[in-house]
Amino acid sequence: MPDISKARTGSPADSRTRQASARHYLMCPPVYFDVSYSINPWMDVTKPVDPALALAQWERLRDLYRDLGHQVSEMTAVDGLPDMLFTANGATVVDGRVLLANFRYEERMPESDAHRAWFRANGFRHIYQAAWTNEGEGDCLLAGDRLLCGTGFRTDRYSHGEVQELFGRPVIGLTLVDPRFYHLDTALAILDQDQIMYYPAAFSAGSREVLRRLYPDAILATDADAEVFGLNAVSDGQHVVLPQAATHLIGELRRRGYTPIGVDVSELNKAGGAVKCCTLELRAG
C-alpha cells in the first residue's frame, strides 16, 4: 500500500492548493478475471494470467480509495464475465441518473443486465438503456458541467446526441484514432473541473485542436505515459491515482500541485485496463 501521508504532502514545486472531495465509486472484484478473449490490442490470449496477483491488486487499490475518504461500493462478480472488473464500463452516472451501457461485443453484453441488477437493488430510480452503442464512462468523461464523449472504436457517436439529452449537460465529441487507445479513458483524464491530461497522438487533428482550445494549460502526456496506461487514472481534485509506471506524468502532476499516488495495476493491464476501468463515479441526484 502506498504511503498516504507522505503522498498527502505534495510538491514544493506548486504553491498551488488543490481540493480533494470524497467520491462513491462502484468497483467489481475481479474474481473472475481472465483473457479468454481478444477485443482490444493488449488483449493476448497466449499470456497466461495471474488471478491472485490480480485480486491482490485490485484489492490494494479498493483500500487505497477507503483511504483517502471515498466510499467504495462493490458488485458481486458473475462466472463467464472475465472483464466485469471494469465497472468503468458498465454504466455513466451524473444527477443520480443511470445511462447503462449497450456494449460493442458480444462478450461483454451481459454485463449490462448485472448492471442493471444492482442499480435496482441500490436504489437508484432513474436508469436507462443506451439505444446506441455507448460504453460507459470508458467514453464519457464529466469534466466540470460538459461531458466529454470519445467515439472511433467502442462508442458510436450518434449515443452522444442521447448522453446530452439524458443529462441535459453539453457534449464535446472527441474522435480517437489510435486503436491501442480504443476508450475515452486511456487517453484522458479529468483532474478537476477545469484540468486534464491526455495524449494528442491518440486523437484526431480536429478533436486535438477542440482540446487545445478549451483546455491550453492540459498536461500532455508522453509515449511512454500513454503506453504503460498513465491516462487511466482517478482524481478527486487533489489525488490522482494511476499507474506507478507513468513516471512523467508523476512529475508533472506534483509540479501542477496535484498529489499523484502510483500503484501497480501490471496484471489488469492485460486485459487492456488500469486504475479507471476499474472505477466507476456514482453522482447523485
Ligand code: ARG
Second form
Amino acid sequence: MPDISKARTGSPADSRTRQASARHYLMCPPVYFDVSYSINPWMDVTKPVDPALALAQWERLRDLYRDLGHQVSEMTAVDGLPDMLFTANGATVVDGRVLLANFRYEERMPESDAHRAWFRANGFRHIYQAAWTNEGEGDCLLAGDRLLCGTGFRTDRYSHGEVQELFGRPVIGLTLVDPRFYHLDTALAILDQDQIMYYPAAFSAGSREVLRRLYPDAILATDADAEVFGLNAVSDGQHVVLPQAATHLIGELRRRGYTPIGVDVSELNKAGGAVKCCTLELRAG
Ligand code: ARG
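What I would like now is the form predicted together with arginine (ARG), since the data block earlier showed the form predicted on its own; can you produce it?
What follows is the entire complex, opening with the chain shown before.
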C-alpha cells in the first residue's frame, strides 16, 4: 500500500512538490507614512514613527519580490493618505476583474480614487465598485478555486455576496472576533491552492470549525506568531515571505517543504500592517 502519510504530515519529500509561480503585485511606497489617526489597536498616535526606516523596510520587501522573479508595479503615494502603502486593502483582482474597496473609515476612503485611477490607467477594463464595506484583499483571499472572506471588523458580510457574484467562485465567510486581528490577512495566509496557515483564536467557534473541516492539515500559528503579524504573509507557492519574528511559523513552513523568507517590517507594524498588507496581487484574466 502506498504510504501517503509522509506527504500529509509534511516530510522533507514535500519540498519536491512545492512550485513557485510568477506573480504580479501592486505596491505603494510609504512616502507619507505616519500614524496620525487610530483605526486599529496597533496604531498609537503618541508613538513616534520613522518614515525613512519604513521606506527602507518597504524597499527591501519590493526588491525581494523582484529578486524572486515577480513583477512589482508601483502606485504614486498621495500626501495626506498615510495608510496608502497598504495596497492590499484597495481592491481584489481575480481574472482581470477588479472589485474596488469601499473603506470602513473616512480616513482611508480617498484611497479608492487613487486605486480607480491606477487600474484605469493600467489597462484594466472590468472595474467595479464594492457597494458594501469591503477592504479588498485585506479580507478576501483567493485560495485555489474559492475565496476566503473575512468579516467582523471591516468588510461587511453582505459584501461576501457581491464578491461571489463578481468572481463566480464560492465564498467561504469567516468571522473575526479579536480586534487585534481585524483583517482576515492578519489571521490567515494562503500558502498554495489547498494549504493555508491561520491563528484559530482570531476566529469565531463556527469559523474555526469551518477551517478545520476545509483544511485539516493547516499550519496553526501560536499566539506569539500572530502577535508579530506572522500570518500577514505572501506565498508564491514555494517562497513564503513573512515577518522574521514569526519563528515558530518559519520552522513549520520549512518542515512542510516551503522556503520561508523572514523580513523586518517592524516600522510598518506601528500602523497595524506587515508583509501582505503592502502587497496586492493582480491576477490577469
Ligand atoms: N492602518 C491600516 C488600517 O487600519 C492598516 C491596514 C493593514 N492592511 C491589511 N491588509 N491588513 O486600515
